[in-house]
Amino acid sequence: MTPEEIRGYLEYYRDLGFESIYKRAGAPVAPAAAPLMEAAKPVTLAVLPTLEPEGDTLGKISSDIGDCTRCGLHRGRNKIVFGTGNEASRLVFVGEGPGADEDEQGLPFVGRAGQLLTQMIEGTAAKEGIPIKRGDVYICNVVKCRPPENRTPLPEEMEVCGQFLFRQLMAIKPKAVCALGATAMKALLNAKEGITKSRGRWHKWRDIPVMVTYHPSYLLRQYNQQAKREAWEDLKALLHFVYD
């Protein structure tokens, strides 16, 4: 059982009204559950985990990440890429992970894909008469360190960083989230179907509406003209939902 499955199982009991659980001495604990429970005593009390610590802020989350060494991605990174934009935004964009430019600058979506994302946000908003710029939204990634050779993050890497992404979203409490690409979609929705079936439709993450669309890096490929048109339609629906 993965840590996320255990977290979901325990949060089910929290929703039922239980605030703690007890473990008898000598009872086995799955390795994945160990980080979620205190060291065993004759009877152990473990406070159930929460994705929304009381009084949480982006500053507190960034401080908790610190000089993170929780997974192997830290070995090759230059800078942690936490997030950027309006911390009170009604709209959050979630991508996959930093690339080379992002790793160098410590900011998300500043390379070619980031420039396209800026054009998508500002161009669509201008055409639709919605007075926003890139700086009016918040942008972050599933993982905060660059994967080697820009590979897809591994499940355990997404699991480690996912707790901070979820806290970011709960601290901001946006009206909607845009999941950019398959990795962000899987992290937020645990979706099994492909992105071509999921995009353009509304989903939910903890009661927050989520629109899935293509990652800008995918749209940069020359043969993806149809995907570009679909992504612009997705973004148009998203902006009207949030700002109308």
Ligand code: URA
Contents of the next structure:
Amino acid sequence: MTPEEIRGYLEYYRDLGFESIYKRAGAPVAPAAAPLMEAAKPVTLAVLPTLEPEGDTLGKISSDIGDCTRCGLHRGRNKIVFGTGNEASRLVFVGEGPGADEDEQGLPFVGRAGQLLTQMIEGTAAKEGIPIKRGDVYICNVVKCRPPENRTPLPEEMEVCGQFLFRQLMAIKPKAVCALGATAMKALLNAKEGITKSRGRWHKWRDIPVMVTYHPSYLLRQYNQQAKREAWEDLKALLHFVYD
Ligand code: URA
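Having seen the form predicted alone, could you now give me the structure of the form predicted together with this ligand?
Next comes the full complex, this chain leading.
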């Protein structure tokens, strides 16, 4: 591999949000890579699975996750919450991580926030004359195991689990993605600004358009009438973009 090719790979992973450079334990570093690896800090030794295996499928990704113990979140989980919905969907919703109901059922967005998400998707679609139901889209999260006390996932948890989210998106290849809340936005966009600035606008993850909007849990709080109206507007724009 030439230094240019190695640089290309490193830039590719950096664009995906990886901040650490990994090498398989015991594997030699190609002589041409050594100076580049040294320049990129910190260098951590860990096993990094192939990001985008050829012919990747959701089934293969799920079986690669297996009975995962790659980060500390596995200790408190009941079920891994991989994702649900139409595998050939033109639209993918990405949340933060499972809550108690999701952890129990092994399915994303089945608790109160999930019911609101379903209403938002189906209510907006019906009002706009777009014939889709929740089951027509695909729904998943940045992390697949429930964080304790529903805390925000840590950067290292997002980095480890994010590779599976990226593979899910590459396998589905939707026309657009909806990032629900700040964690999904950070995982996909490396965004520097907050959610109120980023929402309602189109961004990109690789070459897939990403609409950012508020997380349904935030909308459930009573004082968020204005945010609710904005989220409905965001969803309307998203559904028209994907299904018109
Ligand atoms: N909140 C999320 O972010 N994801 C879920 O699956 C449920 C609640």
